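One chain comes next, on its own, written out as structure tokens in the form predicted alone.
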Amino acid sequence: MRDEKLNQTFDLGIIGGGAAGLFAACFAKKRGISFKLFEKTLSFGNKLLLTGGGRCNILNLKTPGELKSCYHDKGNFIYPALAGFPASDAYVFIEKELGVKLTEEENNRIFPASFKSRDILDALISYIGEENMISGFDVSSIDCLSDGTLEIKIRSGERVTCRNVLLAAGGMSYPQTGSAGDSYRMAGSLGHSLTETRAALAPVKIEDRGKIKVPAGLTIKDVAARIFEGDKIMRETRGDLLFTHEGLSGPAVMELARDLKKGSVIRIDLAPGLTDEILRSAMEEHPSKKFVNVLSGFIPLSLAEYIVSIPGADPGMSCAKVTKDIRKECLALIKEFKVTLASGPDIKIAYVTAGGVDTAEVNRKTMESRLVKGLFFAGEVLDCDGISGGYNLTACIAQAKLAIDSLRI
């Protein structure tokens, strides 16, 4: 779609029709400034539709202080945005302004009550107004003009002049949705430094998956996963674990992805609350019960059967016949289930990109570039990513709001 009024100067040009760009457009509309939202694909919110498995974990309702620790080493950078537009305010905006009823699940995760990401996207587009949105607009460059304005140029040769530009074209994850590194190219051409980009929140492929006799789709609740550097724990996560056909997924493993590579070893405590004393007591209480059935009180039965098979024990063995050595070996396997990555996490199927525009070159109190006046950033383009649970969308919405509030109008 093209607009015959593109030859005018706008207060704001928003590059990228993902979550950050869409919410920024909403805030610009509410503020009453002139703007255009440019998306290079033919549709908006492609990646937003995938969020939360299509259920759209749109926010995490923790306080700004609680959220600060959920963005790795970027808590200080993201805090002004989170404090300026808390998740509680974003919740009200989505319900009252966009008209989408929300619901809360465990760990402060917020979803549309319908659990349909399409409802969030449709509400955003309706609020913004299609007259303010242009698809199929493949930006080739952002240029600084002598009068202080910025010029957005697309590959077909069209040019749009804006007093401010918000770069929100995403990272490199799920490139089929349009996030193919364009943000980095444009920011780099304007002098911005880029940190190494890699997969974050991604499933992993593991060696010898075929030898682990548990079915794909098996989920284990609340495991602890660790990666080490020598004898020191480098990262530790807690959450659900999912066995896939080729490896592992689920928050416990996906949150480690940004620090993993081929050959990395993940050590997983499959039952963090289980101790030898608890296991021994359960066995003594049910001496005639099958050992695997006692273990299934702590881990899924199919996994218990696999664990018991490793030391070569009879799966039909009763607790009374289980030796101390077998009990301890099975417990050790449960408490430190080790897997090795067959390859590094694939950024093409990662939910988030780690790395991007160096945050040292962005004013955290305004989201404006320290190098180019009138250039702002929001979302995955920045070297600032969060853990699983609605944290990344919470951040991009808050960044979008801060950027719009800080525009040079």
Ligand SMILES: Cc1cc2nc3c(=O)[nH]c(=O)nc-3n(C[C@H](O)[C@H](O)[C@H](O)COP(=O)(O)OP(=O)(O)OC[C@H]3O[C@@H](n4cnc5c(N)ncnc54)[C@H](O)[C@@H]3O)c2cc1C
Given for the second form:
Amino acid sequence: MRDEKLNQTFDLGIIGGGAAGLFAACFAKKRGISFKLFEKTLSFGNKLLLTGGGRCNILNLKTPGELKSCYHDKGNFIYPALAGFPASDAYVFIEKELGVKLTEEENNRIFPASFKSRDILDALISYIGEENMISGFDVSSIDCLSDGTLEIKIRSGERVTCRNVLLAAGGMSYPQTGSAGDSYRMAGSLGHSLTETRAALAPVKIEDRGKIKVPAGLTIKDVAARIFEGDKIMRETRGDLLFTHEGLSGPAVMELARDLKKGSVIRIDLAPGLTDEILRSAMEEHPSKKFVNVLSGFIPLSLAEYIVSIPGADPGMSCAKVTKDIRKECLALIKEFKVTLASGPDIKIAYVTAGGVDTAEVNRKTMESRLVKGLFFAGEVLDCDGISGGYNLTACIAQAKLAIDSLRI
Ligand SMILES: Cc1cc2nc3c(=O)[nH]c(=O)nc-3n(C[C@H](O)[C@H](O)[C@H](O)COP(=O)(O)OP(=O)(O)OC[C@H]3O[C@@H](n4cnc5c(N)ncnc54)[C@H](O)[C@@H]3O)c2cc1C
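Having looked at the form predicted alone, could you now put up the form predicted together with the named molecule?
Every component of the complex follows; first up is the chain already shown.
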């Protein structure tokens, strides 16, 4: 896909062939401007292919107003992009223009109907046209020229002049996909401030995992996970929880990762609907039934077996034999299952990077840099990350659209 005809001045140079860059290239194509997309690795959309476990949760179909609250403290920053190109419009674009049939799952999550991320990627590449995309082009810097154009320098020595540049080279999570923090270096050398980068949406390793006798792979539906600052809840999430070999994963815990570090404590309510009253009456109804089996009506059996392994209780005891103290102690363990992080969340296995290019220096109505005319941003490069559920790709697409619509050509 190497194109030697790079001598002209392009309307747009796109750095990064991930979700944000690829969608931007589609919108540039539709707008009819001259552009080139430069990708460092030998293939495009490496991270996109991994999304949703290969199924690709491409959008979240909530309204812009509802979506706004899913980007932590960056709702105001991202709102113009989401409102300018709502997820419902992106849905139509993907189905009608890219030709990929979509389907909706619970919580407004949208996937390709084939549940294959490859289908989205192939459709993007075919829409953009391979002649407009160059892989194996490792961009080293962007320079401002005296005539107001921008020059993209490639590590191999080539230079390309563009009237506008979209920096969409990602963050630093999953570096094996190509996103290893180059965006920050390029933006930083143009004077942009960077906020501290860390893992967001990441599984965690916990202390004493070996002592929690539940198998890796055990999933618990709809738990409530909380982190505290003193006595105050600092953040609370709701969703599924997954036990791994070394700790915990699943949306409920992953969404807390951006606020966790080694030693952080997560308190998990493993059965939010369960109260002492409900447990007591379930036990009274079945006095001869094993306590562990009654508990397994509210939590998975292997977890119930672990809970009743506290001193004074045993998995064989009947409900009638369970004292008030044991019932209360077991309930407390279920309602406030405490785990301590053995290490900080690892950016290498985080789905998204929290932090990045400071959004205060980016015009939220155009995605253009406030410091460098003609420089635009979209995607994970920005200090703007979403929770789990298709919100990050939704952001990439909306920001890419806003940037392309805002180019002055
Ligand atoms: C396992 C996993 C599952 C996920 N699942 C979902 C999901 O289901 N739904 C969802 O919304 N989000 C999901 N995400 C998050 C989502 O994938 C990211 O938010 C999104 O891909 C970011 O897109 P981007 O274009 O900003 O960056 P990237 O996709 O990282 O693309 C950046 C591109 O720039 C290239 N690049 C880097 N440096 C240079 C350079 N110097 N020169 C040229 N090119 C360069 C990189 O090689 C890369 O191809 C998931 C992430 C992971 C890791």
